[in-house]
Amino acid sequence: MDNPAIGRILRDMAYDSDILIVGGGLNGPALALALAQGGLTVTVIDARPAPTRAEKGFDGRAYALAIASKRLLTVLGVWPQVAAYSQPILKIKASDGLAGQGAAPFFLTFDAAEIEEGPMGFMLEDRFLYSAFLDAMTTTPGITLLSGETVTQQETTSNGASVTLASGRRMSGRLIVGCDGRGSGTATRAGIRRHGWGYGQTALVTAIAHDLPHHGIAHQFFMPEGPLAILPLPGNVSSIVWSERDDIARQIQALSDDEYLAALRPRFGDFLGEIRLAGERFTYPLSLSLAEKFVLPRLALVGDAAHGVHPIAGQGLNLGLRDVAALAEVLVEASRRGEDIGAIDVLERYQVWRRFDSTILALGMDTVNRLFSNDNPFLRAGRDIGLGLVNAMPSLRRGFIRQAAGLAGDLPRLLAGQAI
């Protein structure tokens, strides 16, 4: 066809949207915005009623957004809407410890000043980020949001892809992207197998108010039963992700609020003064889940649908946003060259870009969790000395900080703060 514009119009007539995104959590909206900015049309199918989620109070979900993730959100136009609700992370302190005994003498401190990029990250509650995504999707041309709809069937052919919704409606596109979490129906319907295991740990999650300021410092205490993360939120409030053995976690979650705090205090310590609950209490089972493939013809997986990881380093959402940035860049550039964005050779560029990095990081977090989630005296001595040695080596420490901040490796343009 001689006229590209006419060719594009004719192609679009055959589909409801270029891309069908299944899952409207956070990765789905982020990908939709990135693709729409690149000139593609997108339908986001979200099983949850959007306004209800946007209006909730603290629901246990708060994220440590890396510098690179903040750059992506800025390019997408979302960050200005949430910046006032965020808490800069200025330092991270990691230490071994036992409940009631405090931290071990050896500890590791990461300071944002070492990389001269400003804060090394930002804490932000899910409710604020999702609400900003919702506003952006409803005002961005090229995005259709189907809220409260569930996919029951999907089909891919050499020419396109389609999904059937529980309402009976059928949607067609050139490509299906699964952003539907660890139990991804998109992956299951496509026959993509998963590898992984449970950790025998459950995360107890809530918000804690405390008398003393946190000064923007995030703490990671490694306890024998599992890590305890204390993550700063605006004001004298912190989000905690408290990992315990499944049986212990069930017992703690069943306690009254006062009893829950009594169990937490020996682990939390008194460095922030008196503590009290500032939100509801939630639990999440912890596991590792890696998809055997990230792509098939006319299908791609993003975020937890591709790789569900342990929250020990707070990298789950950051990994997903790296997927978003890479896949968006691959698809937008392929479309501009006139390529078929659902073709396997195009989608494999995304898989090559993201699969190795995300798998290595997932297995690395798995190793750290196994190394620290025990009370073996020999391992305790070795890891404590190791923390102290890393703390004494500035160049190695800066490397860890840049990795955690999402500044290392082959960055997609969105993560560098550049439009596609």
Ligand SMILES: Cc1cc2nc3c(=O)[nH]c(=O)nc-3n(C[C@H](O)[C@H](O)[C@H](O)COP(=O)(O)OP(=O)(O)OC[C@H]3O[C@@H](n4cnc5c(N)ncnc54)[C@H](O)[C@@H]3O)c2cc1C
Contents of the next structure:
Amino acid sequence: MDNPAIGRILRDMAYDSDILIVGGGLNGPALALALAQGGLTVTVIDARPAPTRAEKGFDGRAYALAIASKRLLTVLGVWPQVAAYSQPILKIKASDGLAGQGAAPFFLTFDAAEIEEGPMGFMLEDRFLYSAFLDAMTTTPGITLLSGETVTQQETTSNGASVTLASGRRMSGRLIVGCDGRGSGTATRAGIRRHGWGYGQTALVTAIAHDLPHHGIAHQFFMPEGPLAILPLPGNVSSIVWSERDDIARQIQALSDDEYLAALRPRFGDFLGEIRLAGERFTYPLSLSLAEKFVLPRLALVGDAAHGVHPIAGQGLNLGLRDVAALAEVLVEASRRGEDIGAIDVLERYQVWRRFDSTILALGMDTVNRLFSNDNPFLRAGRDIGLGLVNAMPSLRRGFIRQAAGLAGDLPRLLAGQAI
Ligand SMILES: Cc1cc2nc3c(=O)[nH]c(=O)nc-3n(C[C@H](O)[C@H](O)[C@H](O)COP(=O)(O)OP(=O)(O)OC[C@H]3O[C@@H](n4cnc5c(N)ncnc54)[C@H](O)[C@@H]3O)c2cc1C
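Moving from the form predicted on its own, what structure would you give for the form predicted together with this ligand?
Let us now look at the entire complex, which starts with that chain.
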């Protein structure tokens, strides 16, 4: 082809869009918006009919979003739609605890006043975040959303990629991105193996109303069976992520609401006054699942499809949004330079940027969970002293705060609050 401009037009005509995103949970929409802002065209295919996830009773999770994630959502135009439903996290208190005995005397406090950037993060319910993503996807030029459609097959060649849907429809692009969660079919179909294990723990998740204000403080009680996180939502309401051994969690979930609260009270304590259920009750089995590669020619994995982690530090979605920011930056810049965005040397830049960081964090959370989810008196004494020592060292504490706020490391532009 002599004329590169005509060559490009002809090549573009051959694809339905530049990028095919499999999975429209949270990372899929975020990536679609970031790529569309950078001038690329995207098709998002999600197995679930779109409005389902936005319904109140669909997903009980509320996310602790790091400052860096909020910056990305702001650049993508999503934050203004959800800000009114968010709750700033002003302090995090972590302590060793035993049901009925309350928190141990040694605890660790992270205070937003120790960093210049303001609150360490923001709590936001899934339904508000998802609805805002959905609205943004349907109004942003360059994004086609196919919801209620399941990808069953995929093919990559040296020139492009395609997916086949259960309906028989076929879509083509330069690149497939798997944002299809920790059981990623995109990874499996590509022959990418996963490493990981179940924790034998299930998270019981619900919203709890309480008489006293939480003052924006998030609590993490490390119980022998698993951590209990009490996370502030707007008003006198907190979201709980209560991890228990699978068999115990099953029994607790089967209890009536009154019995559930009776089981929770000795763990929760009375520091927020009387407690009541303020939402439906959900369970999530917990596991670690790491893809052995994040990229292949014409294929990339993002979010839980690349790394499903323990929710102990509330970092899973934050890690996924880091992937989104890094991959979008790599692809948009490559496209502006006229490179083939599906070529492996382009995709390797994303893998080099993200794989080490997310693997280290996933294994770090795994270690914390193992260290704290037991009642061994020696480990208990050791970790209590450890918590006390970190608490006594302001510079170390500040380092942890910056890490949790997503401000450490080599930040992609979106996480620094800049457009690509
Ligand atoms: C109890 C709990 C609490 C958590 N708390 C926090 C927190 O405080 N902070 C935080 O940062 N993270 C948290 N996380 C982690 C966070 O929930 C996940 O990291 C995040 O939801 C992953 O989003 P995703 O878009 O990668 O995957 P998912 O949300 O799993 O989305 C995958 C999507 O892919 C679609 N899909 C799958 N297969 C196909 C197919 N073949 N064709 C088409 N579509 C398909 C599905 O329909 C789904 O919509 C928590 C997790 C748990 C379990």
